[in-house]
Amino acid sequence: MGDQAITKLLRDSCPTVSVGILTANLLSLGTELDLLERTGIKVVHIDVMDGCFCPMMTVGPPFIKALKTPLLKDAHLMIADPVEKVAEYAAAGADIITIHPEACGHPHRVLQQMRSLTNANDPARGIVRGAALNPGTPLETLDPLLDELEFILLLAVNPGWGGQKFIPSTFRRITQAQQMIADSGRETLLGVDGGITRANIAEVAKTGVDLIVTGSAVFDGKAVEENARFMMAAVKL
């Protein structure tokens, strides 16, 4: 699956930023997405929370389907037992679907199922399959899943609420994950999510990760376009 069109499209854009849009002004979301397109942003990140795996509830497939944009849709599923649900997110137009092994009885089965899903935006494109790990989950959890992954997402905060600070041990976990990917012989993409601000994005980017997720640092209610350009410039240095 590593040679599918969507994976190549994403890899060619890296290093890049995936902008979390739940902190945007949802009443003018179309305008906000247009602003992101003008800045060179290629990916928007949608945090899907079910109130079970993590304490908050956010959005689901209808919200993703309603996003009318050429930007890649990056669906981060912080939901319990996603095996019966991932197909709905593919049908809604998700280009990247990331699950949590901690939330699955059988994460390998979920990833295998995702292999057969069709990208609703372009059937020839394929879907990037990702696995995200909470800060306290050992990286060894990913070892039996590597052959079914195109993307690994390391959380730098615990899922469920905004305003948390970046956990410093994430830097060590990034290095360990990069070594794990190198040892596997695969070209798995690596991302970081949580606590990313204007003050620390350049330091995180220097680690060599492919995708950095940031939300409120872009949608601060002031200058969306300026903020997005700043964040993109920081990762391209």
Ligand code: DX5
The other form holds:
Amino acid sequence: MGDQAITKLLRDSCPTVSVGILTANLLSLGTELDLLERTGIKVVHIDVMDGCFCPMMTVGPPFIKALKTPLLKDAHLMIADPVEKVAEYAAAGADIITIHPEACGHPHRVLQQMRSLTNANDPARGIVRGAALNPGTPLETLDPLLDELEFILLLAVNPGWGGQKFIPSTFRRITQAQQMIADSGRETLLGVDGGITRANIAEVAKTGVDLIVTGSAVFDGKAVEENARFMMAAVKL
Ligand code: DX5
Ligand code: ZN
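Having seen the form predicted on its own, can you show the form predicted in complex with ligand DX5?
Below: every chain and molecule of the assembly, starting with the one above.
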């Protein structure tokens, strides 16, 4: 629930940036994580794709477990039928676990079940339960789920790849989601994921979202540290 220590911890850092790690130099992941920590980044985003819900296959629980870092681990599960799998992500040390209702036969049950997961980093913390929506999924899908989640993640690209272009109708969806959250009387966190660059992060941050995911624009193979600092500064403006 919203009173979990982890939700409070995350809320206290918001607005903030969650950096997508998959375009980092995976052969020097420890160094890349150290570098993020130095820039004040607090959350690392791990895109989990299974080749079924999403065309690409990426990483799973062993990868998340291997990330030795004090950063909060934000696991974005773009996988089919996560109901049997969420426990493994919690055991691997995920602090935020976000599922896609589009990928579940019973999204409400998955979220309900996630309520009892133990945070492997600190059992007293709990897990932030998230639901992510693809750009083509109506926001109303979330309405029956609102009592069972702490975090909504709006995808601004179709899931599958980093480096895609931000879909402009996301701005309208952000406003709608904010209205839906306000109407519910809850303090659900709202995030945006995909196509965030140096050029648009300030504009997205101005909408008042809590968490902005950015991957390839930070890990561009060039100025990683500078990019991370830029993104962090832009959301705090
Ligand atoms: C899309 C993923 C995003 C994406 C972020 O399937 O959920 O997290 O990889 O990467 P950029 O910032 O490159 O769009
Ligand atoms: Zn993602």
